[in-house]
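First comes one chain, alone, set out as structure tokens in the form predicted on its own.
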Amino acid sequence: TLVLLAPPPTTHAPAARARRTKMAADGGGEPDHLARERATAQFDVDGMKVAWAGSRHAVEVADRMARLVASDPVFRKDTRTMLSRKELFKDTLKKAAHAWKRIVELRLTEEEANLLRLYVDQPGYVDLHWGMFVPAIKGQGTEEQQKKWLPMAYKFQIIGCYAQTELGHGSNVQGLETTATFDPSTDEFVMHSPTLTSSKWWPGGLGKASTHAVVYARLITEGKDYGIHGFIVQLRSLDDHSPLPGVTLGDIGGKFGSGAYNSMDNGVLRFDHVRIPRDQMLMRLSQVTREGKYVHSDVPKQLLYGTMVYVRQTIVADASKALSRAVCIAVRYSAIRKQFGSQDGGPETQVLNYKTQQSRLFPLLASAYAYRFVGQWLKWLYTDVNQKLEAKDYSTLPEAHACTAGLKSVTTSATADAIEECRKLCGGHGYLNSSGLPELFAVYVPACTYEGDNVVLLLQVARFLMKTVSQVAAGKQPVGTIAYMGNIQHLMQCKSAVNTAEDWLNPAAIKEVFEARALRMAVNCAQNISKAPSQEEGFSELSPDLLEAAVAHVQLIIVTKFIEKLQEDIPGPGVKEQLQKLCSIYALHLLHKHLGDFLSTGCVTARQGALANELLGKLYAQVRPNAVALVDAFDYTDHYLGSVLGRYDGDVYPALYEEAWKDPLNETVVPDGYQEHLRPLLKQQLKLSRL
């Protein structure tokens, strides 16, 4: 039997390139199409890059690091979704080691190193080492502990992860089952996993890479359970990387999508009476003495808020990055793609010119900018919280906690939905791995669960709002993002003065209705809870309404911070004008989407809602000539974007064609399995039996 083998796969690429050159010459590739789009921009793109990045310095550093990564063949990722899990993990180890080598060789600053890792764009153990292990030791370790462990962590002499979540408990940290029992006879803690559900489950980096972990366990001494505390535990030998005696370790298995978060070794960990020295308990906030006495230190536990605000601030910043990548792909491809509308054999209509496409896509573009600016504000809040902590001023902490919890929840949920919407906006090709969107979605969606489940976080925000409503009623003046509640008399009875569509361009008009909606929804919930037999019963019964009130409050924060950004000096011709349009689109699209809230609370009339929608249509038309330039301002390299559809040059179709030939399935012309399965089927002589 003759098996027809294809030429080696390398022969496909030159042939594809030759076809591509010919197609471009024939006008099929239209590589200049986006250049025409860019020529219609009514603002200074470089000025917008500065507004997006936060400063000229930030633009330059990001650009330098992005190009450094894009030009390095080790950081290639175009075949990542085709790799097996083992190959993918080995590739991740290689990239992480190479990134560290480049950081050391080039003597990069911390800012540059963080950006380099960002642009490598492959989840791995280093994310948890720098993002969770090091901050945990900094935040919860004594000075002595920091001096011992941080230098080793900074030089990668040890690799750390953050082992909190268990098989049976995630959101409810107080329900964790792992135990750390103090043995005064040896001055050691005994780490133990007493049940199957007490197995640590999910920590990134734990499965295969980490040598150490900050493990959260129930501290037991003198027969008493003192609740959850952190412990530094060595897991693997520093000689041959094998698990230490009593430690069971492994990876928890494949996860959603191809490539995506499968590059991360999320792990399982069990302890069988593993002993660690007493001084490996993180002792900044509390200690166990040599005799086994549990004592609180004089360091207030509120200091942990600083770390929490920092982590959530990075998550909101990541939301704007992921959303802007998806929007960049969808906007560019919508400008390239043409469907329908051909008159007498003339050209078809660019998909971006359809109002249905604009009304779905431009609010997402506006959201990317809104999340970016609220993320920049959160950086300021983190600094502010730390300064207040140092001054022992804890008055604004509950508000900072509620604000960051709410922003984490709302931005990550909206971003996950938006990436999927961008995939749909790209038609069938959006479903191809080479579009970059399936992997971007798969790698992003866990953000809705980690660092606090989004619904649980919104319920925490709602509790804070209910408390604030009762404090305002008692005459206490609210601060920060809830200061608007102090204006309760006006906001409970005001009526919007909007009379024409253009009246909605006034930021004060927008702010007033968003404040009134948030306050009235919170007050309604508080009144209904007060009618319940008990507060807890009322809270539980009304939890769906409370979620909506929490979302209304968080959306107000985002709208307010966008409006405040526009009060700053924003240089560059036309830059502020475009941002004003995007701010209006963000706010009015929310008003349109949640019109039921605004109507049922009496904040706007049906006519005013219709006027907002009328203005939205006009704003979409004004953004249309600027759309491609607005996504160019994100300043993403083609490597970081990782999308054939989102290419900067717009030469999509030849690239899609070429990309297809890279798939391992195309390594042979006749597929493996033809002889065993296809040929017998095709050659069979069917004998029909009479029934």
Second form
Number of protein chains: 2
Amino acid sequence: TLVLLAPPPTTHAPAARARRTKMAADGGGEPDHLARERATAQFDVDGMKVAWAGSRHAVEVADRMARLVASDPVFRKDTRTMLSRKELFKDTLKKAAHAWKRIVELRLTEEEANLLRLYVDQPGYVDLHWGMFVPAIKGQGTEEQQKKWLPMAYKFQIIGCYAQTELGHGSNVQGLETTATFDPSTDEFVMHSPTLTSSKWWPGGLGKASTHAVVYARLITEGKDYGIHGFIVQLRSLDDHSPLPGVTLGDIGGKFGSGAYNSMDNGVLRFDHVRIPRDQMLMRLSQVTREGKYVHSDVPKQLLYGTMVYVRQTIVADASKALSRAVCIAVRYSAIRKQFGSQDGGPETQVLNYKTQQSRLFPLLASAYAYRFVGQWLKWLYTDVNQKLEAKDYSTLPEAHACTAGLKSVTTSATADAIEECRKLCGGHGYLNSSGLPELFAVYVPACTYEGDNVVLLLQVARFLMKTVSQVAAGKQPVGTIAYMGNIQHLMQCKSAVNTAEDWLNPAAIKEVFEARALRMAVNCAQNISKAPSQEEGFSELSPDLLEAAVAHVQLIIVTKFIEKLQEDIPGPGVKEQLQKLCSIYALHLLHKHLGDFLSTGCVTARQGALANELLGKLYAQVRPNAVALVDAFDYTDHYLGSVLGRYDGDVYPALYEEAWKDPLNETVVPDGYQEHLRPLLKQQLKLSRL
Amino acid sequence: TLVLLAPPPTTHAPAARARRTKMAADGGGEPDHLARERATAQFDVDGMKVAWAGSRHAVEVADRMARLVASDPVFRKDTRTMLSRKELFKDTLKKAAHAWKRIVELRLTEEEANLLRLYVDQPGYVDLHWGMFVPAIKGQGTEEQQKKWLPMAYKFQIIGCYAQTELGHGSNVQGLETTATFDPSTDEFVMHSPTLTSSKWWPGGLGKASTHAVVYARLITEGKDYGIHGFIVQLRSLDDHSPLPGVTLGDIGGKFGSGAYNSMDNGVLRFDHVRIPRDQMLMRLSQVTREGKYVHSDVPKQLLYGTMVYVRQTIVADASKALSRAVCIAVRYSAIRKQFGSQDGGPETQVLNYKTQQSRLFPLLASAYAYRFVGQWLKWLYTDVNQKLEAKDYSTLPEAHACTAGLKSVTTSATADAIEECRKLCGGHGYLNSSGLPELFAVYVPACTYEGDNVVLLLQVARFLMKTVSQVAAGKQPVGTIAYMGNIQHLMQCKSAVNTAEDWLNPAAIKEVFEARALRMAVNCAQNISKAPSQEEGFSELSPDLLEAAVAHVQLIIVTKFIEKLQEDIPGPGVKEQLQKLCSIYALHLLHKHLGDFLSTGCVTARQGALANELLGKLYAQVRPNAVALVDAFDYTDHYLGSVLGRYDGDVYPALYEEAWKDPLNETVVPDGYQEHLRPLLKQQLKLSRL
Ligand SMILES: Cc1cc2nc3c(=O)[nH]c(=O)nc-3n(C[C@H](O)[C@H](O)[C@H](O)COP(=O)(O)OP(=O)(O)OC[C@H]3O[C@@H](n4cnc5c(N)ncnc54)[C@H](O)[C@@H]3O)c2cc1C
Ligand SMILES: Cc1cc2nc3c(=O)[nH]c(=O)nc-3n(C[C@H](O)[C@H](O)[C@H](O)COP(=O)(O)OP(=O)(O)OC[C@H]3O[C@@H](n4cnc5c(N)ncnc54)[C@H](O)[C@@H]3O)c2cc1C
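The form predicted on its own done, now the form predicted together with another copy of the chain:
Okay, now the whole complex, with that chain kicking things off.
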């Protein structure tokens, strides 16, 4: 265990002294080093908090839960990156149990409980239990099965995980090798791992915590392989938590970063002919009868889409959370950090004033808002999809599916890159764990891989786009996020009418070129595919271009949803104006970044591109005085941010300094190893080398 | 300490069994799962090794040193990411001492010793001792000072580091706050840290290992501040390693990743009026006399540039090493990994066959080679600069300085991104520490920040470009890497003559458009700056565009040096042909990625851009059968790669499986914390929540 030393008194002195002086100057209380930044805001931060959170109620409940977590010593995470794997995992178990205790004691609502878990901010088995195990049973279990298993899961009498991926197969679920062979003589399924690569590998919570899992396996009955189905399998004894006979369980080892996702017991699982009752197959969509007959139920397969839309919607929401945390840290620190530009001993320039810093950072700030709003829209889409499913209207499902797949891919990829860019924007100090950014990156990046590899997902979007193009060509009118493709006549030949930089402020001008670019790229691909010997060959050959067409389509969706958000009533002085600027920045920075697309499809001229760039510069200048207030509107506690650079009060340097002394390496002044490995070197009487 | 368990026998069985079977099928010996890939290579791998390493001798010595390290158990690093900070640091001390012992025992040459340290592959105080402390004394010390200090440093009787950066100042060296005040009464300098932000912060080796440092501080004498100068300061007792009176030392805490750069004791240092003899000021360029007079020597300042070119050249060389390691892992694993595409139970598709995988990976493979060759050229440039310095010819220095600054920036930024892309290319398994990629990324990324923040460096390049443009306008003929700007008449109006995809294979066609793009972007910026109220204002307003212009210029340099390399004699059947393809891929993927630049500056048409893209697809197909052999040519041992996914023999799955069981979390089947935090939860009789 760690001994956390206070900094040695001599060195600590200046920090403490500095603080005391500042407090005195302030007339008591902690000084706010960002006060001047906050004073320059041209909008109502409170109103922006409501726009960000979605409602006044959402602000209030999030705030309450965030403070609850921040004030509870069990939820401390400031030394997390220094814990050994075992300590960290134990800490996760402790936090999960404590969170559950609080949830029960305080009789929290589901909304409150979810927020509490969010602010605990430590991946753990609970995420999979609530996020995958319970939804899998809800979505794929019969009513009877739900009645049997869900109450136990709700009370944590069992802990469940989602065991799909294997050592050999992730993206290709149909290639999974685990078998579930029906044995009519005992009315049981025999779960088995026939090869090394059939070992379940990656499921979160599987390694150490879970007592149960939904296991995906090839269903074999009457000698026939019916493909992949889900089964509820008990893995561990409920008495002493030891693995049941025939079950091998373990953790798959350390992952990216310190702290980060290492709090999770991603696991390996092997079955050696493990028997489970027949009724533990998830039977909502198909069943095996007592005799071993495989039969389909009359429930349509499409019902499963609802869960997928739900899960991906949460992932997009998480993207905006992770991105906004990183941006909050980078903006605040860039306002504190000064470097160069001092004239005659005067103050140096805040690095936030450098145009390059702005051009790297403000598009990310805008992206955080953009993802937030598209996430809010996805929430609506989820209810809409569910209503349609209930009304047995499956017509919009492919579109909803493609749209959520694309948004998951684009927002997570961009967020991962953006967190790392925010880290770089903090210079050297961003590389310290105490900045919070390394852990934020390491814990976030797997979002690009899990729930669908981002490239595989974009290819699905591309397939949908190609289908849509051919349907449009056949005269069908597309709906939802692909409705714009119906406007093919205009969009294939239009040229942007933008003539001055300010013309780009017009949402219609933006929308037109994003639509034209997306459609033309899709049509281009479709035409090139049609030249290939076969559709499949063409698709495969063209797949790098198809990725780009898919990205263009998804970016259009995000831009459009941002624009639509701004057509709503948004209360609070100046709030909508700020969001309009961020919307323009979001769209125009994409236009600049992908200028090749816009120019080569001919919807924008080089001069118009230059005008967009010119406007971007002006918008950055307008956002500058509002930057700190715009990240304050995320309403994050210092606990949740977990960054000495992102502190609300901006008192960065004493915090950095004090944090350093917590490192175990500072327990002694002369390091462990000096006697064995340094002293002999320094005192050596070795023959000289030829150096 | 870690107890490394063997996998439990039941689970281990399939792996072991599988291995035995394969070996038997192979007729004994370890099977090579990549043998078929190696057989399809269309060039002489041995010849490519020579091209990569630079000479037959270089291949041989690198190979010898790599094996020396790989076969020595002290240099094992397979459990590095599992060590606590203290264990890891002690391990670094141990490895450093052992490496030194081997270097002395085996009487290694400097070349051999450097390679040995490279393959030990663990950042530590030695890097700064040899890489910064010694060069600083060599470059800035008088002959007398060199005579006094270097022999001690060469024998490790003292350990030195480079203490420049402070808590408050990194990029802006002139803003450092540490003071060195001359006291004529005792003929000493008084080193002092007047503020919290003046604490030295970041220097590698400072926290725990170094006995000495070159400290940069404001020289104050006769009441006047003469700005930043270097001083040799003893920090710790040579008897017991305790900090000297008035010196506070510590480690600044955990950094990005596990393992990675945490082996290094980046440190904090504060002085409380610490006295050092006057002759420990580094006096080559300027001196303080016994009386306290500040005088300049007649040695020209420019001499310091030599060191800078040297250090940056090593950084570019390191970029090609880090990138090639990541690419090697991703290529080999992509050839092993199969996913989708099985027809009728036949084998699935190797993911390396997917065009999207190729379009993401092969440009990185090409970049590794491109950086390698530009690095070799930089080595030449360094000797050239030194010769010119000796001949007192300073004319080419600004160009060499801008060129190395730009290459440092562009290659390190691209390499950091590329390592992460390689990680993603490995799907979920790339997220495991055992893949080696997380640590490779975490240990590499600070190269974007140290030795000059990459954005700050590009702005320096941009300043140089603006100056060059105005000189060219004034009729001056530029030389070296900016010689092309002399061709301004042609380059400002030329249009590419490319008419078929294959026309892009012509190096002259490539060079022309890269030159035209770079020049036009620079001239554009210069023209826009001239419209601003002042040059400074214009530069600052335009700085985001200037970054892009600088990148365009640096990419041109890399492309040009690759093309020039191919004009040399490159022995070995097929070797040059492969490199030609990689050169085309390197250039054309940049053209595609930055198509907006090429189109908006009018040197390329949309159709020509599409042709380039078409050719890229064909080139990927041609590289495909050579991909594994092209990474074999890097000649890396499995030890150096440190990746179960990148194993030479491709036997990935058993290795992944076995690696998992080493995690400390697998020491027990039932996890520590079960009794306290899981059992009560599972057995709870809590009131139900409202959930
Ligand atoms: C942190 C983390 C948590 C996880 N949690 C769980 C969990 O709880 N339960 C669970 O079951 N699983 C879990 N997983 C596994 C995860 O779902 C898979 O890793 C993911 O589906 C990707 O599959 P893969 O790893 O097989 O990648 P691969 O499919 O092997 O991808 C490798 C490369 O091949 C490319 N590729 C693959 N197929 C194609 C194609 N058809 N066309 C073009 N390119 C292709 C990919 O783009 C990628 O570049 C988790 C993974 C991680 C990293
Ligand atoms: C792993 C590691 C090892 C190190 N080792 C050493 C060592 O051995 N010895 C040593 O002395 N130092 C060392 N350093 C410190 C390193 O040299 C500095 O971190 C580096 O110089 C960057 O300076 P900074 O951290 O002050 O960044 P800052 O300058 O604070 O950068 C913050 C942001 O401001 C921007 N910015 C700054 N100035 C400008 C400008 N003029 N125009 C536009 N944008 C600007 C940057 O681009 C960046 O986005 C190390 C750092 C690291 C991370």
